[in-house]
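First comes one chain, alone, set out as structure tokens in the form predicted on its own.
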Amino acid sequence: MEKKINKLGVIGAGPVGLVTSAGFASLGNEVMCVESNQEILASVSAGRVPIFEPELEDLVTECIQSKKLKFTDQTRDVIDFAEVIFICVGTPEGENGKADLSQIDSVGVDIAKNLNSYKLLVEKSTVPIGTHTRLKNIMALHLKNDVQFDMACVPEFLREGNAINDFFNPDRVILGIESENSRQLLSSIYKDFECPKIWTNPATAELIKYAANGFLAMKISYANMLADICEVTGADVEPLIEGIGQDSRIGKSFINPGVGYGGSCLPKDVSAFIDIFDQHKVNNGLLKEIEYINRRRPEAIITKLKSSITDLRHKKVAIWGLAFKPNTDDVRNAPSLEVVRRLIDEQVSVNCHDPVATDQFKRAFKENIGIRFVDDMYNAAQDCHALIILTEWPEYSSTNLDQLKSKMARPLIIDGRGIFQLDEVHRAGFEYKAFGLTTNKN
């Protein structure tokens, strides 16, 4: 007979942490929720998710309120509480691009300090190859009691902005197992997921998630490579992309051509990736040029503002968009934090608009001389020489063209996401610019 398995821990209320913790509880299981840092644990404690996520805060409220999900900030009370503990803790950029695991580590060392039963151990954070073992001999060294625990990893795949459809709805999971107990364990856990279930080992599964988003970086890098190509060569980047987009093998997502990928995922994933790739001396050719092709991206909005404003100096311009994707007010490795900057140093006067990431990016830029903030979208273009758009926000492709004309002192805009159609703006009078397009001309 199946085990049933109804308790659940989870260490770290991050998104990664509140998403599991509030989508596994909303199924019918009991959830305890670990976080040490005091301010965030008020905040979820009282309901309030601390960061922008679709439909995120309303389930954890309806969660808390079922009494199926609880938080504490004392790794022995999920211990006690739970036999399957998932750890979503960061695993930001480190040192020359590695990824930093102190907070995996300092997990270990807790978690082995206070074991006192079997536990399943379940990485979801985004960690190198060979974590599992690592974290399992960080724990031989600090457990206090004869007890046994295995490793499993289990990595996520959710998107921010989506990641509560993400949640239930997912392509796939991964189940990296080392016994037949966490086979056991984890079939009960994700019985009621009908989507592919691909079992293999931990190292496997962890090298998965890495080999995912360096595939995803690869095509935005890609599209474009496509886009400079087309703007030399008189090809059109619409049809191209449709045109290679179509194709089953190749498929329509992340071909979208525009101002690179930014987040708290990507960029330091590709690096880490790269990092593993260096540390047993195997060719990384292909991952170290996607991560140039996207570093350049900011500098190529530059430039093209610079083909119509030659001297940028005490001149004034409107961005639009600061998070690095919409539904989001994440703005870690965002192409607005780079563009802004190099704005401010060709001293450019910098009114910025987003819908929920203002403060966010408030916080990540400290640069703030010459950087105005305003509420109203038409309102940061007032007489501006200059409109850039960083993020594909829904209401900047439903824009009143003729409002937003009568506000800018010129009207030029570089579409960093390409929201518009070139005919559209060229009828309302404007100027525009977008990556591929062979007419990056009045």
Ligand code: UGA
Given for the second form:
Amino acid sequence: MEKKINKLGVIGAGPVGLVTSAGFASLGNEVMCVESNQEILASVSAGRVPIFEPELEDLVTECIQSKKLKFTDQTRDVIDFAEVIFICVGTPEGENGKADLSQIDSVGVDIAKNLNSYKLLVEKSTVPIGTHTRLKNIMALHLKNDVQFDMACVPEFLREGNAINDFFNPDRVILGIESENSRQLLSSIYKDFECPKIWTNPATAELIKYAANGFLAMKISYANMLADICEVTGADVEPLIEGIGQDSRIGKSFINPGVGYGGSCLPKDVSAFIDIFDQHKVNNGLLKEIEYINRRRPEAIITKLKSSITDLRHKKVAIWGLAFKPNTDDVRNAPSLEVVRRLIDEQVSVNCHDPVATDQFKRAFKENIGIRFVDDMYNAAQDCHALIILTEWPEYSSTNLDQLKSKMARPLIIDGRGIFQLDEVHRAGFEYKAFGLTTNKN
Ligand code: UGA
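Follow the form predicted on its own with the form predicted in complex with the ligand, if you could.
Let's see the whole complex now, leading with the same chain.
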């Protein structure tokens, strides 16, 4: 019979750590999460989640109230409490696109110094292939007691804005293990998940995460490449995507062309994946092209704008959408950062609107000279010579086009997410440019 495990440790109260903690706690496990940043610790301990993630705050609060979830700033507490510890610290982009593993390394040192009995350590963070060996070596160097431990890799596939649903309804769980004991512990923890479970070794599990994100990025860059050829040939990208997507081997999801992928995962993971291939001297031309196509998307927005307004100096442009995608306030690697930067360089005054990401954008962009942040989306377009759409927030799709037009100095829309139908915007009297439409040539 499988051993029942219900005391889990989680290191890191970032998005992955919080969702993992609250998710497992709400399934009946007892969870202790360690967070060293005192500000974040104080906030999450009081049930306040410092990121915009639908349903997360309610779930954390419920789990704190039911006493299934506790927080601490001491790794030692988690080691005393749990037999299985999930490592959920950040692996941001470091120098030359490499994954920065400094947080992982210091977790290894910290755990090793405090280890006093057998533990299973589970990597959940996205880490380059071989990180489990690196962690084992670090641990071996710093162990104070003669105790055993196992390493496993169970990569996380949460999407920002949909993380709670993704936690409870994963398409699959990948379990990279090295021992029978790890198999038993993880079987018990994941027994409530009915999706396919793929048991493999840690190196394969580490690679699967990058391979998945690389493939998703490839689908988007492929769609963007198709959009480019449509624009110069009279083809229309929407029926084209529908036409290929109906082939069940291809599928229709995640092949929407536009201003490209952003966020804290796809851009950094493609860069780190490129570096992994370089390190192992394996050809990575395809990955480089995926990145190259994506990097040029914000510039393509400016080119579309300039094809209508040759001299941008002293013009006024509205931006709708600062977040890298809807349902999040995250602006990391958001196309908006690059598009706004280029507009400012062209001496354009920019009015920005986003339902939730304005504060994050202000922090990320730093010098906000020449930018106005406007709460109402229609007022943001007041007296503007163009409107650029960079995030497909639902409220933008249901725009009252007549009201919008009455505000603008020139009825021109550059749509980086393809949210409107050409005939509806034309009927309302707009000049409309989107990716993959031949009308862009007008
Ligand atoms: C991504 C993956 O989708 C998750 O499976 C993974 O767990 C996560 O990274 C991670 O590594 O932790 P996320 O970064 O939240 O999730 O965002 P996505 O939903 O993947 O969107 C990424 C970007 O692609 C967005 O800027 C979105 O606008 C863009 N996108 C998406 C397109 O341009 N076209 C599409 O068809 C789909």
